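In structure tokens, the next block holds one chain alone, the form predicted alone.
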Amino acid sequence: MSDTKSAHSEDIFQRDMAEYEPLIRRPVRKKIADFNRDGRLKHVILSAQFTRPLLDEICDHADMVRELAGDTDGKRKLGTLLSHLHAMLYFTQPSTRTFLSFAAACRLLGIATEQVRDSAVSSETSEGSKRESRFDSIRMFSSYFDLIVMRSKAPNFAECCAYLMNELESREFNTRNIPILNAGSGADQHPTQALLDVYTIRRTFQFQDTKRTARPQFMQLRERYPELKQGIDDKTYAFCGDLGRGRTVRSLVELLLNYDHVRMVFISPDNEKFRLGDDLRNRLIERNIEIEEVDSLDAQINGKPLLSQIDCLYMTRIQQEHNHPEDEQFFASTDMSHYHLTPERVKSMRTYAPILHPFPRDSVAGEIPTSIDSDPRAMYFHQARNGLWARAALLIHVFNADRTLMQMYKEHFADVHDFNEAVL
């Protein structure tokens, strides 16, 4: 009986989603205007919403948040920045890092939070007697909260919720249009993960220490790698693993299109489900991005090992939870060690090239074994930590508190010791 109810509930959900189909099918450029308001992000749904100036701004503000949070008084000041707001964390798909970093970012800025992490305990569950629609849940949340951060396995659901908010605002019954932040939607979009990835890459390629002074090692690196430059531009980025089903790769690639002279290498099993999708490949070709597709970390490009030529390696796990029986047969006949990093492979990489991973990593398959964690190029735990700063900066942008943050930062670090030189 419960299976019948569940199927009926899903049918209703798909019917509700179908109402937004004409909006979903529009070109991305036409969608973006619906997600912005007064020159800034209103809803954060797609990676394509981020321009390079906006990325630079958010990363700068993330640095400010990081530094203010570094001492007790600065952290106290941050806690007043958005303390008038209340957020709903609506995560009906399993999540650890994304949920916790959003919760921590809200807490850091003084935003009170509530959460729904299992639809079975809400009124929308299909097995219960109430059977509220998911769209009704979103509409009710908008009555109580100032922000909805949501993760769903349903493709396009966050996008449809943004359209719902806009639609309700346009009607004449005083419904609030609150921001919808996409914390992962289906297999396609994860814009805030891509944001923290770019923030991590930018910090890494500044070649600066914690005091924000240039490391002497940079000049030594330039002696060994004469073409090396600071910044995200002019770099080769490699992506390895489940590329077809991994929304983190798609989202980060989209953000990297904002930078100059980037090259990309895609390493995956030679299977249509796991290699780069045709749509993303065609988009890269249209943008004149230089790309290579290979089926092993040991592959060569122009007669040289690819790992010796890249500036950044983005590892991903094979997403076993999406496997079908035919996928299991493919894995049984495929040597997956071609997509697992090893200390020997890391030795062939450039000495400055960061290793990233969106987590979780597969502790059984071991695409990155723990033996690599102590390598200075292993940046994935720093990357996870950066989610706090990047997402806090994004919240500050969405709620137009940028100038308040900058003034707070300026005043907090205004005192400069002058060594009393006037008496000399």
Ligand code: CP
Second form
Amino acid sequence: MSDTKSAHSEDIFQRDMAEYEPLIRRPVRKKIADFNRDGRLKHVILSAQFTRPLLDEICDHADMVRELAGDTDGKRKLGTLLSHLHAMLYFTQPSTRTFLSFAAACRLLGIATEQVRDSAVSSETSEGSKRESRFDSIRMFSSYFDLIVMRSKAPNFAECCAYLMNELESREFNTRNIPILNAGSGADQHPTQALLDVYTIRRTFQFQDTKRTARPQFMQLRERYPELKQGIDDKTYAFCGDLGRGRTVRSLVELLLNYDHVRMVFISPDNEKFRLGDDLRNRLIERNIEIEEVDSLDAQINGKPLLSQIDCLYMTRIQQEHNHPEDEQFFASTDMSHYHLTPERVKSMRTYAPILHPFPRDSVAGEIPTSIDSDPRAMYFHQARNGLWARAALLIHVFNADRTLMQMYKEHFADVHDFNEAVL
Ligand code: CP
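After the form predicted alone, can we look at the form predicted together with ligand CP?
Full assembly next; the chain just shown is listed first.
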């Protein structure tokens, strides 16, 4: 497409987005009401929509989906759960894990899917200059589908699409208000990544085996780390890399605010673009969260190496796709090895502390070299697989199929589990 045509369609997009500016600028707590219906999530746009009870419920249900999917009959039953639905996967920004895990979660639950991954092959901004607006595309999807899962490089676009859906419903445009699920928007939000991150952290800190019994290692760990507790609370979480431009860190930090006594360490180049954003820092200070900001994985806190004091390390890559020419100069003059994990650095970590990364990792920069993959603390491939279970559980929540799932689980495992009736 020529630059002129693309500039024109971008102008139209910005004009359409500007109409929602007053809604976007509202405080988060006011927005949340617009994304919920009847006490459950309708549109999933912001991490701040998740409460602790909801996180617990989704993680419990993700476990149930995981267990049911473990045998052919369980899988067959899961495939009937939402088989009346049809989803649009609208991913106009590149994705491997989020796209494929949503596609796999839909398939697991019987949801049929279609996809648009490149606007050049739709009428949106295709060759031939049809110049359909992105908002018209969304409105069209709502005519044919029951759900839109969307990724866009445009910040706030998913949020605006949720407002569009609500508007169509309220003005009785004869257009359905279908759920919008934000699968990554600009540098601002990636709530479903944060959900699978929390699910992974929860599973790691259960210190349980697959039969949900405590691993003997936990008792040994307690001898070495007497303050260690099971669960997500009471932990120190460290985040390393491009913190200012990485949406996964922003979303995960927001979810961790649901837990008690969490401390956070932020490790990034000391530059306003890459360190923790002022808005997020202020929010953490407001919530009395204990935070430290340092500029190297080798930094010390209270006279001891920080890596020996943390319970979980969340690595991220430098988001090269957001670079401007001045950023290239900054990286050329900065020693980026301070933000790369090495086997020596891993050795100084606590023996149980999981290493997470939302992936993709940068195979050129090498913030996590492959030599670390076989370390039992390397959780990033498990984390990516957990996206399947967590996203399936989220879809079950959005479409109000939780009770059916619990009944299915209870019946399926009736002979095996001593199931607690009280949870039904
Ligand atoms: N973590 C993540 O969002 O990966 P993808 O970009 O591959 O979806």
